[in-house]
Every structure is written in C-alpha cells, then in structure tokens.
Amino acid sequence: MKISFPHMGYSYIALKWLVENLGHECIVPPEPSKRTLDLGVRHAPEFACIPYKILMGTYLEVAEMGAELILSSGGRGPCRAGYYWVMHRYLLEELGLDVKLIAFEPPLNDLKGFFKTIHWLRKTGGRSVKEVLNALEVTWEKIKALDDLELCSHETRPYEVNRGDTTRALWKGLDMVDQANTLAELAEARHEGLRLLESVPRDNSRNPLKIGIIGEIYVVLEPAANHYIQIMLGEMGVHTDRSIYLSAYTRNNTIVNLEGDIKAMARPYLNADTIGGHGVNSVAETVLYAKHGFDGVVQLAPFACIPEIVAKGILPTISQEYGIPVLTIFIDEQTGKAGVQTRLEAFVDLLQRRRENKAKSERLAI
C-alpha cells in the first residue's frame, strides 16, 4: 500500500522509514510551497487556518503522487485542529479522490483505537508484532536524534563563523539519521551529525540575544510555514530556544503528561481547562522564558487560531510584569518572508538597545 501522511519539519525521516518497515511504500509529502498553499486555500473555507490549509493542500499533492493511504492525528481539548481529518477526509471525498485519510487518536484518549490502527497496518504489511515493534522503537529513536540535532543547529548558529556553515551540516546530519536502518547506525549517525554541528568554526566571544520561540504546533514546528525563522534569526545572530519539539510533544501524548507546571505557570492567568491547542503553554512558557533570562519572546500563530489569540491578550501582562518584550507573528497565505524578516529586525533592534540601556544604567549604578 502507498501510505504518505503530513509534512511537519523533519519528522518526514522518521516516519518515512517506519511507513516502509511496516512493509509498505511510502510517499514523501513535499515540502510545503506556494503550490500546496494555493492548492489549501482553493478547497479550503476561508477563515480555517493555515495548518488546515497547509495540509489539505498536502493531501492533494500527495494524492497526485499515488498515495492510496494518508494518516494524520487528531487530538485532544476544544482546539478545532482535532476534527480537521474528518473535514479534510470529506473534502478528499467529494473531489472523488481514490485516497483513504485515517488518524492516529492520541493514545491517552483512546488506547484501544491506537493499536487497533498499528495492528491493521502491520496485518496488511505483513509484519510480525516483533518487527512492528522494532520499527516503533527505531522511529522513536530517530524523532529524538533529528529533535537533537536540530536544537544542536540552533545553539551552534549564532555563534557561526561563515554563515551557512550551520544549516550545512545540519542537512548532513539529518541525511544520516535517514541512512540509519538500525538503533547501532542511529547512534553512530547521531553523534557523527553532533560532531559536525559542533565541529562548525565559532566566534565564541559573541554574547548573543535570547529568544524564546512560542505559539501554535505545526507553524512552530513547520520551517516552510514560519519562513524558517529560527535559522532567520540564528543568521542575526540571535540564539533561540524553541518551546516545542516533536519528541517531547508525542511523549507527552502517547505515553505520560509531563505538563503539569506548564498548567501551573499558566494559572495565575488563565484557566488551563478553558481551551485548547498551545495557548496555555505559551502564556506558561512565556513566564518561564522571561524567569530564565531571555531577552524576548516571539509567538507564532496561524490567523484566527482562538487559542493563541486569547493567549496574545494575556501576553502583554505578563510582559509588563517580568519585563519581557513579546512580539506575536499571525501566519496566513498573505505572509511574506520579506515582512517577517522585517519585523524580526526591528524586533532584534529593540532587545539590543534594550540590553545596552540595562547595561548603561548598572554601570551609572555602581
């Protein structure tokens, strides 16, 4: 069967070699491009956002690849983002599209529903339960060392001697994970891809700023949806601290919710019952950004998503209260990689000004 799913950062690797070792074919979605954007935006309503109309314009690429199967996620809480297979599996459907769109509930909510769905795609795989095990653990292995190695890439760039270098042998390091076949050649491939990522020529006397990446999943997650905004910065010369990587989202959902301080932090302000997606980690990991010393904070959210919009009206309190400028980014098919820079200049402008008036005036201080 030709099984292809979402495109959300470098996850693809992963779930690439574990589509194949359930015996299946795989088809690698694309990168997100102007062309699966417009594809979203024409089959989509109007004000979804742009995670919904990244994807289904992903789907139908996909389709146009052969894809028979397409698995997705649901999810959990009054986020909308939960039931967006089953609008996205009507759309498939009334184009007349020969592809099945089947989600992988998180296993917290339905257990049974999960393996149920591991189970049929290792039947019609032909793979024994001992292989289909050992696929899951290489695939979780892999998660981790592309989740290292990009956070790696992130501490490394803006102390960069030759801008690039970083981002080059980020890529080679990611192309060995995806070489890796099994658990010996993954940590042989992980620490060959921390060896050149640490191996970069550094300018270790930079004192850069301290950003904190925040906001909704898949545009935080996704580089094509953010403009690759964290490697925009890291070439300023910003380090940046990203709120969410994948393996620590899918531990927190597949197997035990580590979130309970994130809800604590995120008391005092707001409800953490009351809704959905990552509004409440963005108002908890903006408190903690701020008591770790970051000099700011950059939420990114798709246009009209509730849960960071309620989240960026409680943003400018905590602001005031720790001192943490914020600059909130609303992503849609009207965003430009020119605007965004822009913006994240000025923005960048204004902490080093800031950091350099801090300074001034504990030195007058004195």
Second form
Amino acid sequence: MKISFPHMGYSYIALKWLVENLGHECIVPPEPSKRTLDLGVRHAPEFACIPYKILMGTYLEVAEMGAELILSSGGRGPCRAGYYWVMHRYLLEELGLDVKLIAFEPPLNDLKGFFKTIHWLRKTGGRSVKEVLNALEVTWEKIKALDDLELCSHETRPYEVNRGDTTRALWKGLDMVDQANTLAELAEARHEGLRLLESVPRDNSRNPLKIGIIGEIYVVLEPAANHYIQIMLGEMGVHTDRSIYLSAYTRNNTIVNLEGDIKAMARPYLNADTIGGHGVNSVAETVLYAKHGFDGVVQLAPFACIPEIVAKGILPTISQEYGIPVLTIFIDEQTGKAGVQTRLEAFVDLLQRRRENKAKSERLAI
Amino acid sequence: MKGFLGVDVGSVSTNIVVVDADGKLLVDRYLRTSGRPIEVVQQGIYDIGKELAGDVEILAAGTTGSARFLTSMIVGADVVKNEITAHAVAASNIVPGVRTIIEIGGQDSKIIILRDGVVTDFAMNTVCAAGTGSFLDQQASRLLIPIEEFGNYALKAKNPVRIAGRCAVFAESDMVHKQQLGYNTEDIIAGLCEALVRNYMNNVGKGKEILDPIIFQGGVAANAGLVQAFNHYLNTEVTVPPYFGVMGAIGAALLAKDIYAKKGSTNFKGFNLRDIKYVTTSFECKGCSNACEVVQFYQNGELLARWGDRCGKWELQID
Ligand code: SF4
Ligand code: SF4
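Same protein, different condition: the form predicted on its own was shown, now please give the form predicted in complex with the partner chain.
What follows is the entire complex, opening with the chain shown before.
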C-alpha cells in the first residue's frame, strides 16, 4: 500500500522509515508550501483553523502523488481538532479521491488503537511480529535522534559566526539519521550529527536572549506553518526552546516534559483541564519558562483557536506575576512573513532593553 | 549644520525626514510609495538634498518600515530598525514619559505600551482593515467626501450613529443601510470614527493597560473626528504630536543619531542617489527541494546583496 501522513517538522524521516519497514511504500508528504495552503483553503470552511487547512492541503497533495492510505493524527476533544479527521475524510470522499484516511493516535493516547492499526499494517505489509517490534523501536529512536539534533541546532544557531552554518550542519545530520537502518547505525548518525553541530564556528562571547515557544501543537511543530520562527529568532541571535517535542514525554532534558506538572502549574490560573488543544499547556509552560529564567515567551496561536485564545486571556496575569513578557502571534493564511519578522524584532528589542535595565539596576544596588 | 536622516518606507507611504543634532525636525517629506519604493526613495532624498541646499551635512542615516532592508541598501543606512521600536523612540523623544502610543497608518495599526521610557508591550494589526486608515479611505470615497474633510464633518455631528460590525465589510453594509434610513452625513461619519476606534480597541488594544500620557500618531491622526472619538472612548485627552505622520522616520533618524555617537562614521551615500542605478532580480535556487527564491540587489551593475535563501548558501551582505 502507498501510505502517507501529515508533515510535522522533521518527523517525516522517522515515519517514512516506519511505513517502509512495515512493508509498505511511503509517499513522503511535501513540506507545506503556498500551494498546500491554497489547496487547503479552497476546500476548507472559512472558519476552520490553519492546522485544518494545511492538513487538508497536504492530504490533497499526497493523494495526487498516489497515496492510498493516510494516517492522520487524531487529537483530543473537546476542541474541534478531535473531529477534524472525520471532516477531512468526508471531504476526500466527496472529491471522489481514492484514498483512505484513518485516525492514528499516538500510543500514549490510545495504546489499544495504536497496536490494532500497527497489527493491521503489519499483516498487509507481510512482516513478522518480531520485525515490526524492531521497526517500532528504531522509529522511536529515530524520533528521539531527530529531536536531539534539532534541540542542539536551536542552542547552536545564536552563536554561529556565518549565517546558515547551523542549518546546513543540521540538514546533514538529519540526512544521516534518515540513512540509518539499525540501532547501531542510528546511534552513530546521531553522534556524528551532534558533532557536526558542535563544530560550527561559534562566537562564545555572545550572551543570547532566551525565548520559550509555546502554543498549539501543529503550528509549534511545523516550521513551515510558523514562518520558521525558531530559525528566524536563532539568526537574530536568540536561543529558543519550544515546549513541544514529539519525544518529550519520555525525556528529561527538555524543559517541558511531564504532563502532570503542567496541569498543576496551570491550576492557579485555570480551573478546568478541558479547554482542549494545548491551552492548559500554554498557561503552565509560561510559568515554567519564567521559573527557568527565560527572557520571554512567544505564543503561537492559530487564528480563532479557542484553547489558545483562552490561554491568551490568562497570560497577561502570569506575565505580570512572574515578570516575563509574552508575545502572541496569531497565524492564519493572511499572516505574512514580514509582519512576523517585525514583531519578533520589536520583541527582541524589548527583551534586550529589559535585560540591560535589569543589569543596570543590579549594578546600582551593589 | 549637522543632521541625521530617517527614512520610513511602507507599502502605502514613504516618509523621509532630517533632524538636527538636538533631534529637532528640519525637513520632512510624505510620499506615496505606489509600488515603486526604490524610485520614490531616490527621488525623495534627492529633493530633500535640494531643499537643504548644502546647508546640512548628514552624519548618519536610519531606515524603518516594511521595506527597511531594501531601503537601507539604497541610502547606505547605519541602522535598520523595525517600525515598532522606531515609533516608540520618536514618541518618547517628543513626549517624555509617554506611556501609551496609538499608531494608525494606512495599512496597519499598532499599540505600544511604555513604562519608564522602555517598551513593555505592543501589538500590531496587519490583517484586519477595520482598524486601519484604509477603512476610512474607503468609506470617504463611498460618501464622496474627501478624507481631509472627514474630521470636520465628524465634529459637527450631534448624535453619532452606531455603526455595527467588527469587520470592514459589515461596517460598510451597515453604513449604507444607515444612509438609506436617512441619517445625516455628519452623524454617519462620526459613527464611522467611533466604529474604527471600537475596532482598534477590541483588536490591537485588547488586554493592554492604557495609561496617560497617550500619544496618537500615524497618518490617520490628522482626522479630528478620530481624535475626538478616542478622547471619548478613553475618557481622557490624547496628544497628537506635531509631526504625527512621519514619526517612524523621525525614530529612524534619532536611532541613527545614537549610532553615530557610538560609531562616529556613516555609510550614507549622499543626496545624489538619483544618478545611481539600482536593480533587483531574483532566481529560484535549484540546490535542494526548498527551491528558495533568492533576491539579488545590484548597484550600478555591481552585486551588493543577496537574500531569501534558507541555508545561507547565497548569503551576501554589506557590512
Ligand atoms: S487547538 Fe486550536 S487550532 Fe487546533 S483544532 Fe483546536 S481550535 Fe483549531
Ligand atoms: S538556497 Fe539553499 S535552501 Fe534554498 S534551495 Fe538553494 S540550496 Fe536549498
């Protein structure tokens, strides 16, 4: 079967490997482009949020490329995301496209459903249980390696002497992870990728600002949906940390990891766990970043995204209590790169001035 | 005399100013960009040079606005700054202690919050027309009243009509409806001003702590009807600075002044920009699947800068 899935950052590298090692052909989703968005906008209700439109566009593109099955991410209610895949499926049918769409939940959300789907894919792909277990393990390790490399790139970029060195090193590393087929090769690729990033010429005299990136999962994870905000900030000399990494649940070297923490952190401000999407997370993560001494937070919110709007309403309180500036960027099909860049530059100016003033008043106190 | 040049190039207007060593405005130009930023900047700077007739030596230049990078290469700028910071610098220079800046231009609107002379918060709207000057422009032409007269009409209103609608399209249809019901033009215009203020406050102003002193700037601040509507809505008096329409350019000039104090030299190419030939071209890189559109900028046939590549492969920039 020809199988595809949504494009989310660099995860396609791991998912492609999984599909192929379940015995199927992979249609790698193209990075969302203007065309993707145009297609999505044309076939989506106007009020739908940007993740919906981009996914719709992606599905149409992969269908064009010959995909027969799309594994879509489900998403949890009560926000609209939970229903989106149903609407997508309906639309694909209505357009008479010969492609099936099934919701594929990550194991953490629905362990049983996850294994049921994997089992079915295994059988249709003609692989043994043992082969598939190994494939799952390698896939997971790939996801972790991809995240490791990307994390490292965001730490490195603000120090780079020549613009683009970090990005090119990262791409090479991603390529090596892509080529790796066994756990041993993967470990080697990861190591070599990190080494490449570490050997990027750096100016260590810089003291980069630190900004946390929070918000709705799709626009946070897909750089093409957020105008490559982390790279843009990195090239302005800012170290960014984003709240969501696919592998984050099982690691402790990311700042945001434990779901339990998140709810407790948000509770003083938000008395409901069920606003859906990443609203609760956005509230809690702002607190977390403040506590970790970050200079500021950027919230990425799809235009009209209810969970993020709820969070946005609460953020000023946290911002005041913890003294951490927050910039919300709404994203829809009209959001231009220039506007985002202007806001970010102004935000960086603001944070820089704050830092200087703080240093000044500390000097005065001494 | 010594002076500092500031250029603010947006999609609608291009503003050019020169300030003296004390930051006082010497000359200003408010031009239409008309989709030809390069020529407009060249001609504008040439004209300013003629007006100053060799009396002023430019020690440094700054650019701002959405075309700030391109402009910086045309004029040889010493500082390139985003519009938000530039506006804040100009406002706090002219009204020390300002704590809120309301800025409404033709294409976008902003709010900037300052405390103790430092920007602490801001918001900018580029998407929704209902909170920008183009909304009024459209309605003015629909009512066949020159936009310059708008304010005077609004001030004569006795009972401003409530124009509903958070969106320019709805507001327009509601206005037409009110016209048909026979409301007089003054009341409708005052109603439009109030609608714009409401939209602005609900959109960019939302969740911001608006404290006195408040400055109202941007091209739209010429409209006395809007000033009145803001005063009314905020229940205070907003200040419209004398050069409200060119504040971004003034900010850029002031920033250039700061840089000169540190640097002591300039990249400024002089007023005679008209004789230089600038060309931008672009090509699609085939280096990888990203297919970046790389823009190249030439001065008299010499390649000066390249941008638009994601990987840094084509990177070329002055300084
Ligand atoms: S979280 Fe926001 S963007 Fe995502 S589906 Fe829900 S409303 Fe839309
Ligand atoms: S400029 Fe770099 S990233 Fe862009 S297409 Fe060429 S090689 Fe690829």
